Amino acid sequence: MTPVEHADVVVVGGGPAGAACAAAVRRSSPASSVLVLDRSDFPRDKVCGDGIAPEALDVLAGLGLDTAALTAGFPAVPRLRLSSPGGTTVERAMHRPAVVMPRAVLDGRLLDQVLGRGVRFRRHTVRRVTVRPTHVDVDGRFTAGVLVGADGAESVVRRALGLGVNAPDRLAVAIRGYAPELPGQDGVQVIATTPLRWPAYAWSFPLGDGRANVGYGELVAGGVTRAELVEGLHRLLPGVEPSGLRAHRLPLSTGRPRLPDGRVLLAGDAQSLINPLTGEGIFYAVLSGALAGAAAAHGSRAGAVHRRLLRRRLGAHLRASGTASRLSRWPAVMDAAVRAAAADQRVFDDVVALGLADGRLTARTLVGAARRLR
């Protein structure tokens, strides 16, 4: 009979949210034992746009991780080109450059750093989570004082809490592959939108080695098929020649569940923390994971503490991104916002922060867009 393995904190999922959580536990409470469970060994691929906002690296650096080593070999991407549904295009330098690197590399390097801090790892597919008064049981194989579900959009931990999937209008689907970098894209992240099947957009993010991560996504509520996703990608990025196309679902933050009290927490995609404007999720993942790690020390009160920490850190931003997402359902509003960003670097910076990090819906952005509505 396999003995039961115990840890003060068990993290399900070894991606950025889970790794950040484990690092946060060890940083705040070095004596605490931490166990990461994942169904896959690392490095492994994860379907994603591969863009890493500088604010995500800030969170990781705050946990004492070596972000220079994490991103070594992948040059900064300083510019962003954004096209509106009506055809307006703006390209500017971002306030701080982003990095684009395959998740197989990022996730593997990140987990390696965390395991170097005394965190344990087991390859295990979680199937059953049972909450007891004094601990959480996982498949009769593991027990935890606190369990953190950082196991992605199809989270087993989320289902164990009785939380359903997002409604179709709060759930996106995207297809992603890799392609030779398009001419004129060196050092530029490209986001192209379209009025056809709105809201929908394509992206092309350069890796710095002659390749780009390319993809296209839209809301599940539109009933899009795989063939239509591929067609949308080619329509918005003419000339792109992708390989390795894989589809994935994006549970948007507009459909996030109320976090439960108690010993079981959620982080990242499992908590529906995907930006509804851009599909960005790595910043949310590492931040929510870090906050879950800080909350884990509170045992049976961890859920309530985590909810409070998230509300304090992201509440205003999530309200702003949700409002902006609703406004952007009208293509004319998106057109006006892009025209305002083309006219004012500060508005451009505000739009980038709202879509890629924890920015707010600022007065200058609202006024600038209102003046350019047609």
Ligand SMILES: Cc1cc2nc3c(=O)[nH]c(=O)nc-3n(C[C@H](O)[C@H](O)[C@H](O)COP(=O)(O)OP(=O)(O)OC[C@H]3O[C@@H](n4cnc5c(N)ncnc54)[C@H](O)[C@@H]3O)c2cc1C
Contents of the next structure:
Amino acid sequence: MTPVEHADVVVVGGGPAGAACAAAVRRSSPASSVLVLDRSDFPRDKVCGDGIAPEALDVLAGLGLDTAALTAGFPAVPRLRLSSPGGTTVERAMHRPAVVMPRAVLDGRLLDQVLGRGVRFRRHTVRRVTVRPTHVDVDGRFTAGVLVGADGAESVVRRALGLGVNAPDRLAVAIRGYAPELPGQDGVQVIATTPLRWPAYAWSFPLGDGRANVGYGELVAGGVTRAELVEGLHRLLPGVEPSGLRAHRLPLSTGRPRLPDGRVLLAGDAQSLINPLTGEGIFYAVLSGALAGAAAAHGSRAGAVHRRLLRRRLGAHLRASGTASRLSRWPAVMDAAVRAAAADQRVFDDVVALGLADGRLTARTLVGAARRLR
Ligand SMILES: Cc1cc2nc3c(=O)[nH]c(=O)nc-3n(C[C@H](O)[C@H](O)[C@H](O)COP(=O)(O)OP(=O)(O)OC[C@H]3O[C@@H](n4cnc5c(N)ncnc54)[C@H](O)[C@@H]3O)c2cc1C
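Could the form predicted in complex with the ligand be shown next, to go alongside the form predicted on its own?
After this comes the whole thing, all chains and molecules, with the earlier chain placed first.
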């Protein structure tokens, strides 16, 4: 019989949330043992737009990770072009450039750096999680003082906590592939929206090697099929011929569950932390993972501590992005916001911060958009 393996903290999932969590445990309690379980060996692909907000790299740098090594070989992408459902377009330099790089590379490098800090890794697909008074049991193979579910959009750990999946109007689905970069798109992240099947959008994010990550997504509530996702992509990015198309679900933060107290925590997509305006999730994943790692030292109180840390750090932003997402259900509001961003760089910066990081719904954005409502 295989002996049971114990760690003070077991992290299910070695993606951005799990890797940041493991790094945070080693940083805040160097004596704690940490074990990461993932069903895949790394590097592994993850269906994503591959756009990395600079704030995500800030979180990783704050954990002592070498972000220059993480992103080496992939040029910064300084500009963003956004078209509204009504056809207004704004293109401006972002306050700070983003990075676009394949997730297989980013996640592989990230986990490598974290494993270099004394974190253990086992390839294992988690199926059953049982909470006991003094520890958590995983498949009868592993025990943990605290268990962190960083196992993505279809989280098994979340199910074990009795938390359901997001409702269909708080759950998106998107398809992505790789295609030759659009002409004139060097250094520009392109986001194109449409009034058809709104809210829906397509993107083309340049990788710097002549290729771009292209994709299209919309809410599950609309009953979209795979063929309709592909059709949406072609409609919004005419002439694009992507290969390697794969779809994946995005649990939006507007549907995030209240986390229970106790020894089992969630982070990243498992916690429904995806920006409802843009589908951005890597910044939230590393931030919530880092906070889960800090909370893990509190044993049976870790869940309550994690909830408090997350509310303090991200609560106001999550309320703002939730409100903005409700307002943006009217395409006219999106049109007005894009017109305001086209008129004022500061509004553009506020909108980018709200959609990609931890920004707020500022008075100048609200006033600027209200003045331009038609
Ligand atoms: C089409 C699409 C485009 C996107 N574009 C962007 C973008 O451009 N920028 C951005 O910031 N975000 C984007 N996102 C969101 C982003 O991909 C996620 O928010 C991010 O990957 C979340 O990281 P995570 O660590 O929580 O989960 P994941 O990256 O999904 O990692 C979860 C890990 O858990 C493992 N796992 C799952 N189940 C088990 C199990 N039972 N046992 C063991 N291991 C398990 C998986 O193998 C995986 O390695 C996009 C999402 C989609 C679907």
